[in-house]
Amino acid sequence: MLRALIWDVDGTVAETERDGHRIAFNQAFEALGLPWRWDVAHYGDLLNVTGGRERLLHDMASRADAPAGAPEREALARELHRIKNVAYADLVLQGGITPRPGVRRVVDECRATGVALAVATTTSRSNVEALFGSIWGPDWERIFTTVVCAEDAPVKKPHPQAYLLALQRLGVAANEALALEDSPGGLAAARAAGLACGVTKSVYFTDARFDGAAWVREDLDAPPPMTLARLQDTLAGSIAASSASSQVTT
């Protein structure tokens, strides 16, 4: 029975990494004075550095601009990305990112039927408290009971740390819980800690694979919507996949 759903942030509850991280970084390098900017394109090649603050500190290893010493690196990377989260937050409450298509829906279903509602995610918990504030309003810790979040989590995805946490702090087995994510370094992640894992792929990992996912689709709302029925049947799926894969084995 799925007793929990485990779901990252960026990119699988919202396109925040384009339209919103990307942005936010930029605004942060103007507010420092620094003549960096990420495109589209170049912050698409960044998503593959897990973490704000070890992308600004690999993308400054290829800059001939950038502090030569390891320590000023690392002091101008943490004030980049402390200025960048206040800059987030505001993009967040002016409504500019929305949850993406059947989010909400699955949402509401969980709560309906007594489906315990879970974050993992490698990005800070002011990120989080700006989208899911603005998402579902000052009560958001009510509907989603368990946060794992970078300051609790600091190894980041693809290591399982965020997703071991979290299932124990919901006091549940692997077995009875379901991961979604939208990129290949989020599922292999679920995957290290034994979990099953959805794909709704976002926007910067339309092309990517991913082995081993559950299901892979645009969204929760593609055709057939994806509903609670369908996510227990892929929990009931990988279990009985599982068993069956051990038999062999044996």
Contents of the next structure:
Amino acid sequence: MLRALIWDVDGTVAETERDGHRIAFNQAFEALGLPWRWDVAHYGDLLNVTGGRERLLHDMASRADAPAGAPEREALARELHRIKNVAYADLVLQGGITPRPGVRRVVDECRATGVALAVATTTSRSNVEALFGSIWGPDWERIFTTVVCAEDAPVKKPHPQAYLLALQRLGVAANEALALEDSPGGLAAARAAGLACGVTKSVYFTDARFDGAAWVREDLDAPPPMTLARLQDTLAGSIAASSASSQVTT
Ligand code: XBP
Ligand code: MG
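Instead of the form predicted alone shown above, give the structure for the form predicted in complex with xylulose-1,5-bisphosphate (XBP), please.
Once more the chain from above appears, this time first in line as the rest of the complex follows.
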């Protein structure tokens, strides 16, 4: 039985990367007088690195005008990341980001039927607070039983730490929950935690491979809409498939 639905945030709940974080990173570069700008394509490459601070450090490694020493780079990355998260929250507050199709509906269906809602994200807590506050209002924390962010699970996806912690806090087993993701790294994290995972591909991952996903679709409203009954079927199907494969291998 499906007891919990665990959501990734960036790219899954909303298209936050291209239209949110990327723009906010560029505003942070500008605020500190740096000539660096991340265009849509370059940011797509950088998404292979999870975590905004880690992404900045990775990019600096190939920039001749970045500080030479590791401590200076670390300090600059921290300051840029801080400014970026403030800019991101402003952008979200201005109404610049809306939920992806079907997100509100599936959350409402879970609430109506007592399926717990949780978050497992590598993004900072302030970003979740800004985004979820704008989508579900100031009481959004009553809707989500647990919210695991970068501060709680510092080892970033594709490591399963965020999902394992979400399961532990929920008090449910991996075969009683489903994950929703948009990226290959997020899918890998969910699978490594033992979870079945459905994928709604975000703009940056339209051509990516999602081996091991329970299903892959454009969004939750794409026909046929991903209803709670279909999510229950997804879980039942994945449990049946894994017990069949364990019978074959044992
Ligand atoms: C996506 C990420 C994050 C965001 C930026 O996380 O990798 O780093 O791009 O957020 P997820 P921060 O899809 O797991 O939500 O700058 O706070 O890292
Ligand atoms: Mg994501």
